[in-house]
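Encoded as structure tokens, the following chain is the form predicted on its own, with no partner shown.
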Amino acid sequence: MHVTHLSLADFRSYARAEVPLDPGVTAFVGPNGQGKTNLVEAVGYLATLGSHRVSSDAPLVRMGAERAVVRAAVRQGDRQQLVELELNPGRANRARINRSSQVRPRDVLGIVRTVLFAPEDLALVKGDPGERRRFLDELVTARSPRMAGVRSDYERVLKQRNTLLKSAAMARRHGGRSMDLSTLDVWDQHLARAGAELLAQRLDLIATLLPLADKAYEQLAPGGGPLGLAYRCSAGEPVDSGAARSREELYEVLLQALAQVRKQEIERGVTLVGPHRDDVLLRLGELPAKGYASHGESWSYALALRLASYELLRAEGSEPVLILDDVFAELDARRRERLAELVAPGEQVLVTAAVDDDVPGVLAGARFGVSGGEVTRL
């Protein structure tokens, strides 16, 4: 799979782009500030409907715009596909396939499909477990789009029940009645549902790509491992993640966590259980990596997730686009040089660069110049 065509308006810094696109490798080099990264991301965007530098689509509407629109053209094989997603900041983003009427944003995931290498991936090592938990569901979801859904009904329930349980905390700090909360049970019920199925697809996900990201840190560091990938259940179980554990028998541990942590839920008045507070524990050798792993140790780590992830992809389906936002200047030679010789034979890479010598001479293939908003061919 990969991307012939990138269309934007009102994007970021561009109030119109359109950029051909090959198979191969294609760089775009150009001074900081000047727009490279914005083109990587809204592919990325089509991917994974969110950014990797933003949490919210605001920023992502040029200055003075109400919308943004982005639009590729996608081949895989011998079948093109035309995607389409309008953003629209305080209000429902719009999505168009092949310009049929419009669809659901979630309905274009799978269509366009990437792993993306960016400086905020030490972020996957050294930040908080939300971070690690976003990578956990992007990926689960480019496996399975059917996910984005089971996502959307969990935090959606999540929402009604943080609601109810803020609003029974209030009443009882400030000596009010206590609240009926009969349907607190129902919503335990959905709570746990959902969260079973995606608690089932994490699980799955870490024991799959244990193999894979040994082996990606192996060829990067060489002699550096093994590493150690185990999950931390905020319902107590389960933490072995090469365990294999039914729906239901998920739903239930879910279901007892919550009635076991209700009292102090209501004090608090936020839910204490779920997907939403779990984490993945990552082991270099006996060590935790977070903490106890070097600045390069780190970076070997995040990148062995992302091949891993890349890897985990094309076994299961098309090839997803590679994308390495300004990872290059980060690392050490020896690092740059082994993880361009990895990603080199994928079908599409896309490459952004401050400077041509910041891309491995391996990397041959097109390159556009961008500067002040324009983006040209060299």
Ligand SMILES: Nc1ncnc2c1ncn2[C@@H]1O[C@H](COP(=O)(O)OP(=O)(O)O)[C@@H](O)[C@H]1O
Contents of the next structure:
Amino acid sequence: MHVTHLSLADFRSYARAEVPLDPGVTAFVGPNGQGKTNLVEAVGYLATLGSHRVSSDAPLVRMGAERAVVRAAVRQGDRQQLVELELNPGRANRARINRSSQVRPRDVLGIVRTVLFAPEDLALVKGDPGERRRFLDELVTARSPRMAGVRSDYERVLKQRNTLLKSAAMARRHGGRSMDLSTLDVWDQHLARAGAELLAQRLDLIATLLPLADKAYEQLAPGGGPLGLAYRCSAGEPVDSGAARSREELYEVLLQALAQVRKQEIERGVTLVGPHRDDVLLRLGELPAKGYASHGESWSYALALRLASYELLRAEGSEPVLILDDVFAELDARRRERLAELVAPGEQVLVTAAVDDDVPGVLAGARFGVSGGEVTRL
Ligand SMILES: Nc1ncnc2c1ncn2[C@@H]1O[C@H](COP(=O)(O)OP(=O)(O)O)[C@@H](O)[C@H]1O
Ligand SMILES: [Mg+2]
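With the form predicted on its own already on screen, would you show the form predicted in complex with the named molecule?
The next block holds the full complex; its first chain is the one shown before.
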């Protein structure tokens, strides 16, 4: 698929922007702070309902404005669709498809598909477990948009269960009556149900992603691998990827783990087991990448994970838009050339760079200048 037109209103620094786009490579070039990333961030938002830079919507709405609108015309084969999201921080966001009446925002998932490379990706390797969970869950949702519903169920159950645990912890501390634990049993089941679904999808993703990431790493940094991805489950097992586990098995694993930590949970007032506490251990050769890999190796690792995501999504459905936000300036000449060659054949590639020289030669294509809030075709 590719985007044929991007339209913004009160998104980030843009009061308005209208950007016609073609398939192939398009580069947005201009000095720092002019709004290049803001443009591609908007495209990424349509694909994930989130930003790669911030965790809440508020900064995405132009300072002083009440709401932002991001709209894109999307072509997939012969089919043309229009998707629109209205961001209302503090209230529910709204969505429309083809100008028809409203749908839930999560119903637009799957229409715009992206794989976004950005300097922030280094945190996939060096950062906290939350970064890797977000990577997995975004990809799980891109593969299967119905997972957005499962994720939001899980979040909701987790929040309510935590509230219950917190009041139990309070009651305990203040010598109040102990809680009726049968209520907690019900929440355990809800948590384990949604958790098992998410866990199954994450494990399947990791098993599918590993050979692709390994191949991509070999192309970027020959002889540097192999990569290993091991799922670290707060419920104790399953640890290594590849082990296909049924949802029912995972449900039992989670329920048992919850039963085991219940006493601690009531003491601490928080849910200690579940996908929200898991991590993926990234290995490079025999060593963990985090804490051991060099800066360059960490970069190659992050790029390999993104390239693998791209291969996976295009193999399983319509080809995603590749977005490369300011990444070439971060790489040495060799990695820069390799990456450029690997992404160049993409159906649509959107690149941002401060100067023309940062865009490798194989990515010749359309150019827009971005300066002073104006986006101009060069
Ligand atoms: N919500 C917002 N309202 C107004 N301006 C914003 C908002 N968010 C970011 N900006 C401005 O956008 C600019 C950054 O744009 P960005 O796309 O990141 O630049 P670059 O061209 O370097 O990629 C900054 O000057 C920042 O002040
Ligand atoms: Mg930028």
